[in-house]
Each structure stands twice: as structure tokens, then as C-alpha cells.
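We begin with a single chain expressed as C-alpha cells, specifically the form predicted on its own.
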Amino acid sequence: MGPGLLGYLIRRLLWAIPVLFVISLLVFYMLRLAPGDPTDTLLRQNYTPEAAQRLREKYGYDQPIHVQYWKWLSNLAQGDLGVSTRYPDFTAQEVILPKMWTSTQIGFFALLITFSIGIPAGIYAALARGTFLDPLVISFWLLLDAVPYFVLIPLAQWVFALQLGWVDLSYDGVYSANMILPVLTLALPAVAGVARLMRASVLGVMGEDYIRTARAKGLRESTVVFTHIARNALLPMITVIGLSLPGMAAGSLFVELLFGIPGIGREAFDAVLAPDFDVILALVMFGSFLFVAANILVDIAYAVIDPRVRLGEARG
């Protein structure tokens, strides 16, 4: 690493301080005014207004705003994210870090599906601008995005676990051959949206000067295809790569849901209708922290590709 890209890493590392604290005031404020008091949630039947009050000294919400986001401020810096209100037994690290794992996991073998899929169906699509095969692509990816989770998900239990058997509905891991249809499920879909992005690129990147002097010398069609068409036309996926990193760990509500995977959009949901503030909180921050170091990863890939581009610049 040399000291110019070590430089920028440091102040990028530097300017994500503020933004994240920026982030957690704002959230934790929002969450504090907002209507509703997990004191209700935790007491439920039994809530009496004494029993009500105790638990508001216990976890602190008796206190001024400001002072409780001081102590939450100061728990973060030890690592501490606080306490979930509806597991009193557990921090909420460890409510949030097996479920994100989980997430995680589904959502990197997505992704790559989505692109190991969506690229190659971007370039042939432009290859063939001007035939029937064009159209005929992106639209049977476009019509499969079109379809809502809620209806793609149990037609798809229909036909591969009920009518032919392929796949059983329960959760036993994610790593087991039934995670198999969730993972299709979420991926399939997304293949549109970056079908369409590759296809644009490609386009763009056939029609500059460079491309039409390496077919006057003569070279072989793949040649130029793969080695300079694709290459060049690969640099703008980079950011909706990078950018698509911090998803994997967002889990999807429905998918979850619906195949009753134990992943983070799950936990999400029901920590927001509790509500659940450090859990809540948790989420985030951790969003908030890899959505900002992929902003940084996609600038120094940028960098390190294509040394033209400056660092800073590469997104602009």
C-alpha cells in the first residue's frame, strides 16, 4: 500500500467518526421522542404504573435525553451496545451478531448468483442490440423482478417442495441443501437490475475509439470482447458490487419470514414493533459502519483497477 492510498484510507477512516456519531444522535433521538415505551411491551398485562416506573429507572429511560444518550455514547466506546429490553439476558450484540451471521451467509451466496448471472446476461444482451435475443433477456429478467416476494415465495414452495418434492420448507442450516430455494429466491430476481446496468456499460464502452482500433487490427472477436469491452465496461459495476456488500447482512423481511429463517430482517422487525431501543440502535450502527467502509472499499478499488482514476474522485 503505498503512502498516497495510505493516507486516504486514514483520512476516510477519520471523516466515518462524525458521520457515524451523527448517524447514532439522530437515531437515538428519533427513537427517544418517537411514540410508544418498551415498558408496555415488557409489562404487558401486568403493567401498573409503579411496575411501569421501576423498569424506567433500571434501564435508564427516566433519565434526560441527553444524559442517556451520554451513557449509551460511553457504553459504545467499551464495546457495551446495551441491553435488549425483550431478551433482558442478553446484550444486544449477541441478539443481533448469530442472526446477521445467518443473514450474512444466505445473502453472499445471492449476491453472487445475482452477478455471476446478471453480468454475462448484461453482455450478451448487448451484443445482440438489434436482434430479437436484446429484448427477449433483459425482459424474462425484468418479468421475474416484477413479481412480489409475496407471491414468487409460495408459488416457488408450491411447485418445488409440495408438487415435486425437490426441497423441504423447514430450517435446519445454511449450509443445507433447503436453503437452496431462498437463496434462489432472493438472487433470481435481482439479476435485472444488474443485466440492465452491464448492458448499458457495455454499449457505452463499444462505442468509443479504442474499441473500433482494435477490431482494425485485425483481432479475434473474443479478444476484443473480453479484453477490452468487458474490462473497461466491468469498472462501473464496481460500485453497485461494493455498494451491495453492506445488503448481504440486511436480510430480506419477506424471505425471512416466509421460509421462517431465523436471520437480522426478522429480528429487525420485531425489535421495532416492540420497541427494542439498544437493538434497534445496534442495527444501525452496524449498517451505518459498513455502508460507510464500503464507500471506501469501492473508492480504493477504483484506484487500484484503474490507476487514472484519483482516489476521491472515483464515484464522481
Given for the second form:
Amino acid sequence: MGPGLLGYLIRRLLWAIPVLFVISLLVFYMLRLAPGDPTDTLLRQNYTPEAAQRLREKYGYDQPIHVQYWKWLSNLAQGDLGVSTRYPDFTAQEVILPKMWTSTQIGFFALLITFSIGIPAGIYAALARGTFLDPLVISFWLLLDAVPYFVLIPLAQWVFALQLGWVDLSYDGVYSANMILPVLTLALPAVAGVARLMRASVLGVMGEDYIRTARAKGLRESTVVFTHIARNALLPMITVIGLSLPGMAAGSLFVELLFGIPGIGREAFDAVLAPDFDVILALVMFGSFLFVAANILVDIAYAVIDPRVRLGEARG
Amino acid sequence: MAVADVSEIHPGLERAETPRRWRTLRVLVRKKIAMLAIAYLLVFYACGVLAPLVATHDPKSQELTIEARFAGPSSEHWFGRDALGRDVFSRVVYASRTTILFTLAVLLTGGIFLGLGLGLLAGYKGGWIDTGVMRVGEVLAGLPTLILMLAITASFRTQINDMAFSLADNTWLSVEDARTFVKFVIIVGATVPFAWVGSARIVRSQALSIREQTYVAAAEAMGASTRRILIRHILPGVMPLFIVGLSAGMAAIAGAEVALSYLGLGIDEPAASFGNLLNDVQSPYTFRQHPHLLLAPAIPVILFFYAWNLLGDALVDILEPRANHY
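Given the form predicted on its own, corresponding form predicted in complex with the partner chain:
Let's see the whole complex now, leading with the same chain.
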């Protein structure tokens, strides 16, 4: 961690602020300018133009958009993301954070499984290059990747809950046997992507001179594969791992919908349909922030692990 | 012939650029998996384009009798019938037409117009155009795509009837067709902003390296216009990787429509889409009772995604034998 890293970090953080600002401006205007506001869904059968107008005044939707945006922005600066129109007694944070935590826990286990299958599968496929096993391994995982969640889930539920009776379909919290199925349906389709990238990375390392040197020295094949090839091939995977972290917190709409998990994916869907302006905005801001943060984290990880990387220069 | 002159000075260029595309094609033909994928895609696209000829029944004609509703596969109705007694095979055929139209619309606007066009301009022109395009791409890449796609489609859906009626009044479209058309425009409009960034980046980085080639400098020295340089000199070199990027992304583009339609925010009844067909079976209990309602649309659409995945994978493997670094 030299002074270059610190300066780089400061520059990246400073650059993140205008990006997040533009995103908030864009999404705010998009939501407010698009047809439809929350009054219809809030009032339902009690809808009268007067009642709708009163509600708009209460939430400030009757004011010019730039005034609304300024108010939202100054509230944000004080750590206030606004109120939910669907749950009048809760702020946007209070609606989002518990559900985001549920999704993050499930996403974490899914990610763990994805990488612990994907990385060995990719190494195996690369070492088997030229034989039929290489395309077979990759094609198998690509097939799973091609099955939409809303096909995979009813099928998996039919096999494991109705036919075999190993699990049941209710939601008993994150740490219960019933969560095995959702975690696996989240994890397994993503293996293909990881395996493919790992395979490409291993193939790249295998062509390097130091691998030939290692073999020429007469090292055992297992030593070459595990300490020379695999370790160096894992380096580019930092990007993949780092950039898939924000996805954990985003949850998966279909998995949560079809397994009845009260997570953030479903919450986002409900907020969009309402529309619950402040909750949608809070979700977008959280999502974008996590994405930016993950990018910076990846760069730092490279600088710490690989001394050849100098930060501040453009990376491809 | 500027290109020929330059390649005489640099014999390596000739070997690297022109015959490479033919080599790609030859290697591709040798890959059996890729050929199978292409064959399936041809059948799928033929079914969609020729839907009125392939379909055995009217996909919208209902028959609300106990025998007809949920009837299993038979020689008359190959894939069985749905809750309203409609022929599932015909609905699947028309659903493939929806998929084709959607992917084509997104490819033309997001892929070729924005992705290729902006990528070429950014890579060749550089300067503020490059900065602008890349910064916009950076902002878009940071956005949570699904939430915004849902937000865009959900908010514009309230206007479907207004827009459809005015469209039906002013054109030869019937109200129902106009409504489907408006829904199409909405989901294409919600997908395109997020669909171009990837291919624009690929095209830009390729264009950046080709810009430095001697033959481009020669063409510039001879006073060729920007348009001519882009189309005659840069585009051919960019195309292979651009096509790889597109074929790798096709499954995701088609998947966006299927997912939106599944959620009721895309193409919905009575028009057929794989999304709204699959929405008929949401629980394992329904699947146990009427397995054909899930399997009939699921198998063709899974194979469609799978074929694009395999084709993209094969192309990446051919064009980038050595690993790409990240």
C-alpha cells in the first residue's frame, strides 16, 4: 500500500460521486416524468381526484421536479432516503435493509457454491483441451445456464418436494433445509460463466514461459498444475468474484417469487409496480453504490496481490 | 487500391487480416456442436418467420369445453391445449415469432445502430466523442438493470390503451394489433438502453487498434472521408469480434423479453410469447397436473438459449485461442 494507492483511491472515490449523482438525477427524472404516480394504487376504490391531489401535496409530488429533486438530494445528504408510500410508517431504509440482508445471505451461499464448482470445472476443462471432455464439461453447464429460473424452479420443486419429499415448499428462514433448493437454483446456472472464464484464464497461463520452465525443471505434473498454473490463473478471477458481490445484495426476483422468500428482489418488483418512488430510488442508489464500490475493491485487491499492477494507468 | 499497396510493404498484415475470416468459417464448420446449434437456430427462425404456414391451428381460437381445456397431446393437437382450449403447438410457433421480432428489433437499434455505430465513432474519432460515449456507458453499466427495465415498462404500460387507440385510428392496424405493437415498442425501448454498452466497448477497443494500422493512415493521407474509412477499412476488422459479442449476448437479449412477458410486463395475452406461455405453470402442482403446459414452450426456448450460448462459446474459442485478459 504505497502513496500511489492512496492517491488513486481518493481519485476513484471522487470520480464515483459525479457518477452516482448523474445516476440519481437520471432515475429521479425518469420516475417522475413517466406516466403514473402512486396515488392510484394507494387510494384504490377510494380514489377521487381531490383525495389524489391531497396525497400529491402530502408527498410533494405537485411541486416542480427540480424542487422535488433538490429536497430528495438534501435529505440524502443527511442520510435520509425518504419514506415508503406503501408502508406509511416506515422509511425507505427500514423497508429495504432487512430484506436486502435476507437476499445477501442466500446470495452469499449461492456464490460460494458457484465458485467452488466453477473454478475446478474451468481448470479441468482447460487441462482436458483437445479431448471431448473439454467441450462436454462446458456444454453441460451452459445447458443449465440456458434454463430460465421459472422453468427450473417448478421442475426442481416437483422432483425434490413432490416426488422425493426431501424438502417442503414453505419458507422457514434462511437457515433451514428448505433453503437448499433455492440456493442451488441460484448457484448452479451461474457455474457456466465462472467455468468459462477460469478455463480461458488457465489456457492463457499455460502458454507462459514459466510453465515451460517448471516442466523443464522436471517438477511433478501436480505441482505444475496446482502451484504454477492454478494459482496464477486465479488472479483474473478477482474481477469476476469482486463484480459478482453486488449481485448478492440485489437478490433474484424469480427465485424469491417462486420460492416465497421475502427478499429484496420481490420488494423491488412490488415497489416498481406501486410505484413507490423513494424505495425504487433507494434501491437504485444502493445498487449503483455497491457496483462502484466493488469496482474500486477489485482494483485495490489487484494492487495488493500483484506487484506488477500500477494503479492510475488505464486498465483494459 | 491503397490496401493492396500497403500490404505489400507489410506482408504480415495481409495474412492477419483478410483470410482470417475464411479461416474462422472453416474452423466453425469443423466444430460439430456449433453446426448443430446453427441447424437448430435455422429451424427455430424458419418456424417463426413461416409461423402462419407451420402452425396447425389458429393460436387465438378458444374452445371452452371440458374435453378441450387442458387436453394433453394428441395427433390433432401435438403439444396439447391450454386452459382456454387453444392449441399449444401453434402458440409456441407464434411465440418463436415474437422472440425473433424482439431480438431483431433490439439488434438493429441497440446492437448495430448504437453498439457498432457509437463504438466505431468513439474508437476512431477519439476525443470528446470517445469520452462521452464511454462515460455514458459507465453510468449505464452501474445501474441495476432489472429494476429500471421493470420501472420503465410498468410506468408506460398505463398508457398502452391511449397509444394503441390513436395508432389504430391513424393506421391500418386493428386495435388488438396496435396494442401488441405498443407493448413491443415499450419493451424494446426498455431493453435497448442497456443492450448496447457491451458491444460498443468491444467495437471501440478493436477500432482503437485498427486506427493505428498503416493502411488507415494511407487512406487518410489519400483524403478518404471519415465515412469511407470507417466502412471500408475499420468495419471489416471490427466485424469478427462484434459478431462474437452479439452471438454471446443473444440469449440474454431474448431472455429479457421472456422474463418481462412472464411478469406480465411484456407481450401478454392473447398474443403468444414464451414468457406468457410459461407463466401458465408457476407451481409444481400445476406441473404435476398439466406437464405439457410447461414442457411444450420450455424445451424449444431452452434449446434456443442453449444454441446461442454454444455458438457464442465456439466463436470465442476460435477467435481468441489464447485467453483474453480482464
